[in-house]
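Next up is one chain by itself, shown in structure tokens, the form predicted alone.
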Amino acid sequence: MIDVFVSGIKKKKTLRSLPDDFVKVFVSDFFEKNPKIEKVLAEHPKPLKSKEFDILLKEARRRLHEVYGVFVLGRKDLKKLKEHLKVVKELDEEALQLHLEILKLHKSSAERLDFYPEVYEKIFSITGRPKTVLDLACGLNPLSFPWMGLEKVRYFAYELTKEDCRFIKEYFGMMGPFGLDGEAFDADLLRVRKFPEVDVCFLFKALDTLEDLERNYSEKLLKKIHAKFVVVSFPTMSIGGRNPIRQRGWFFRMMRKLGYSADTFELENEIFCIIRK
């Protein structure tokens, strides 16, 4: 029944990128906390069409459009970004240009576009210039690259869909020649057992939605993570820009438990831990 809703709920154009197994996790999530709903549909002769389903798609896509689809602001393409590289074969004003237009296209790399090279030169400041980089729930922020100063890097970048890793894919394989030397995973990082030993982890702006999937998850992948430093970040306003959002306790207080140490700075409308492992 489970494989019916999670084939319901992708008709949503937004939705369709999503992995199953990561609709499949919601769908049981919200019949474990909604029994009743679970009976009505499983007796129903056409659940589909059931007001039960509507309660059930409704709440799917409120809470995947928070996970996922509220960061989408446009369809990608590399081809410009790629045709021009083959030609002048250096990351000149044109080439970051093009680079700052595909940025726009999520919310959170584009919320940073003017601060790029300041959060990296505090960041490195800190961590020293890092030769292995692993990225989770990256986004766009691969592309980057250009303001990050680093000549050479290895660099590992974990996404929820399949979509979004082939295009970081391309994206590594045309900037090869400029040291970016780098591998794209589409995985749901609540079911990730083992990532890669790097020097610095980005974990930009992921601890709440991750917190919101699974409570106390913050704390079990932060153990999972083999690297010298781990650089969290948080929005300071709601989506919508309307509220400002208060400090986490939480996190401070996992990080206490711990044992870990963390340098922050703030930006406009981000907060940085730089965590010492």
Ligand SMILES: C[S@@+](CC[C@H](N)C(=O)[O-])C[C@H]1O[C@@H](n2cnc3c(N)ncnc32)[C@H](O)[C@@H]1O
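Numbering follows the first chain given and starts at 1. Treat the numbers as computed from the prediction; the structure is a model and nothing was measured. In this text, the rigid core denotes the largest set of C-alpha atoms whose superposition between the two forms falls within 1.5 Å. First, how it differs from the form predicted together with the named molecule.
- After superposition on the rigid core, displacement of the C-alpha of Lys13 between the two forms amounts to 2 Å or more.
Coords for the form predicted together with the named molecule, given the form predicted alone:
Just this one chain is shown here; partners and other molecules are left out.
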């Protein structure tokens, strides 16, 4: 029965590009919390036309906004960057400016726009320059490549929606001549069984959202990642930017439990923990 609702939800334009698995888990959770609605829908002759289905849809939209939409600040487009690179064939000032314009469209990358060179300098001073990178729940972070100072890198990016991955794939397609050899995967990170083995994995501002979707998932995820280093970051301010966020005791307790050690540093409103695995 769940499949009927998954395809019903995915008929909606704003929810269409979500992975099926993600919607399936959402519907099961919803039914677990709302058994009466599940019963009505199961017995309804046209469930997708019922007001109970509208409640389910509304909740799906709310959830999607919480884990995804809240970070999207505008419509992204690679046209200008593509045309520019085709002509100049180098990452000149204008190309960097065009990258920044795009990075500004995702809340997380927008917040570290002025610090990207410092972020990577600090990370790579500990990890060494990676030849392979895994970027989980990447947002638009792969577009910060010009500030990584890497001549050549194999880059694996994971994001939730097909639409975002198409964008990242298109970007990777343009960046081959500049040393970025990337692949993008649309996936619900809660359902991925195996990731490519890499030198460094970025988990920037991702664990809070994943913990929200499934408590204690961070531990399972960290165990699944085969990387020499995992760089986890957290925002130090709330989404509105006003309230400082409490210490993440759960994270440091988990680290102790797993026996991982980490170097940490803080820049502006973000704390970075570099875990040696």
